[in-house]
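One chain follows as structure tokens, the form predicted on its own.
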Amino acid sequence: MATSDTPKVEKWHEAVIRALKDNEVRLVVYVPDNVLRPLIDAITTDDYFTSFITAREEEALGIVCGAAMSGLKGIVLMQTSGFATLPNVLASLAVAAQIPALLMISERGTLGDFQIAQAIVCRTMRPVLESLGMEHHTISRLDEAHFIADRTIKQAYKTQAPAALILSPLLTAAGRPGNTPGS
């Protein structure tokens, strides 16, 4: 039982929201995803953010790139399979025009996710990011969530380059019903 003396443990999505706010990232464009649901639910009810859903990841990235050109900081939320639709848009727009578009990708297709389509894309995601020269970091522990998100956002804007944050199931599975940290 929690007492008033027990410190509140920040959840992964709260650490991410804190990093977004610390860096004035106000626009959040997303494609629905169950893993990202805690983050999406918190953002859509927070007046600090302008958030909305899109049908496809390419559309979301185009919106965030356009917003960046007008000075508004934004991020695209998606799952691994949605990332598979983005290499052309990343290469021809965000990377080529040096737009600090941020991606947050829930990593699927690994650590017990046996959907073949997710697994195939998961194996290709990091090599694609590397071939595009995109900075990318994986967040796998709660104690590193704010630090990695904060530093990746800062680096993207200081270097005028797109960057990706990958949310490992080691981080996101712990908060879901039936899962325990480290399982």
Contents of the next structure:
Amino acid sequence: MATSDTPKVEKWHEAVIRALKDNEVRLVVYVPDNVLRPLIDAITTDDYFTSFITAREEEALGIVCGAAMSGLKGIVLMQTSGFATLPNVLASLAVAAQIPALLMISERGTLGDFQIAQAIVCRTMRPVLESLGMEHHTISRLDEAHFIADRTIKQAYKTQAPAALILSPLLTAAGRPGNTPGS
Amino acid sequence: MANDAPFKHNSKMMNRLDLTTRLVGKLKNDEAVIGGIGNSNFDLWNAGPRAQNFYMLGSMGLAAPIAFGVALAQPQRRVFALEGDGSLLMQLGCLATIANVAPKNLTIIVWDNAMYQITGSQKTASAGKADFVEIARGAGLAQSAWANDEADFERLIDATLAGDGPWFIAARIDGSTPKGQTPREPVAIKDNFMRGIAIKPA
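For comparison with the form predicted on its own, provide the form predicted together with the partner chain.
Starting with the chain above, the whole complex follows.
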């Protein structure tokens, strides 16, 4: 049982938020995902961020690209199936014009997901990122979360290139009592 | 090419380059303009290169979301999105997003010639029953209007430059083909735009 003397353990979404703030990523545009819910809940109630929902991931990426060109750093939150809607926009806008748009993808369809559609589309994610030549890193450990997010954001801006952060169930499902891969 | 599609409004059929030139002529404060894929950005180019223009070469349907992102980042700068009818139909959800966030400095203009002109003039849904101003209003963009003629278009642009948005303007246009095309240089286009809106040193 935690007492006032017990050091508070940072949760994964808190580590992500710390990396976003450390790099002044103030715009967070998202298409919802249940795994991302603690992150979305924390961001949408934090005045530091400008945050809102979009109808579609392509639209969100367009908004973040426009903002990135105009001095406001932004990130798109989505799940694996949402990423699968993005290859054309990534190829013809963010990659072609060298715009440091940031993506954060909740990895669905693996490590026990019950939805076959998620499982199939999941297999396309990394090959697509590789084909686009996009920097991407998977965060699977809490003690690496801030480092990976922080360094990926910094490199994206230093090299003027889009980048993707993939949140593994090893990170997001760990410690969730009775956790069942959700929708 | 004549556009004889039945329209549910009485606006005059106008010309995209003429209207784009009229718009650009009114921009005295380094307003940003995002030209959508194809003829929308070609005629923005033909109206005269500006450092504050972003010519979108791919990503069909994203002129309005990109302009929205620019508007969020630079709330003191007025921002225009120029989009074709086929492009806007690809991304109608963005109208609802923009209506809910309600950026005061954003105007979306749709050039409606009721066809996918650049791919062979196949008809769009606006050649049938779709009406963009009704769609925009339904999405929550209350300040939405068809431009009835060139003078009305100019009046609407003046209103967007004087008051709070978001605004949505639809213009019925003919099938004229752009006389020139934007150079396909996406990195140069981005860098010029970022210099034009003071993000990179001039």
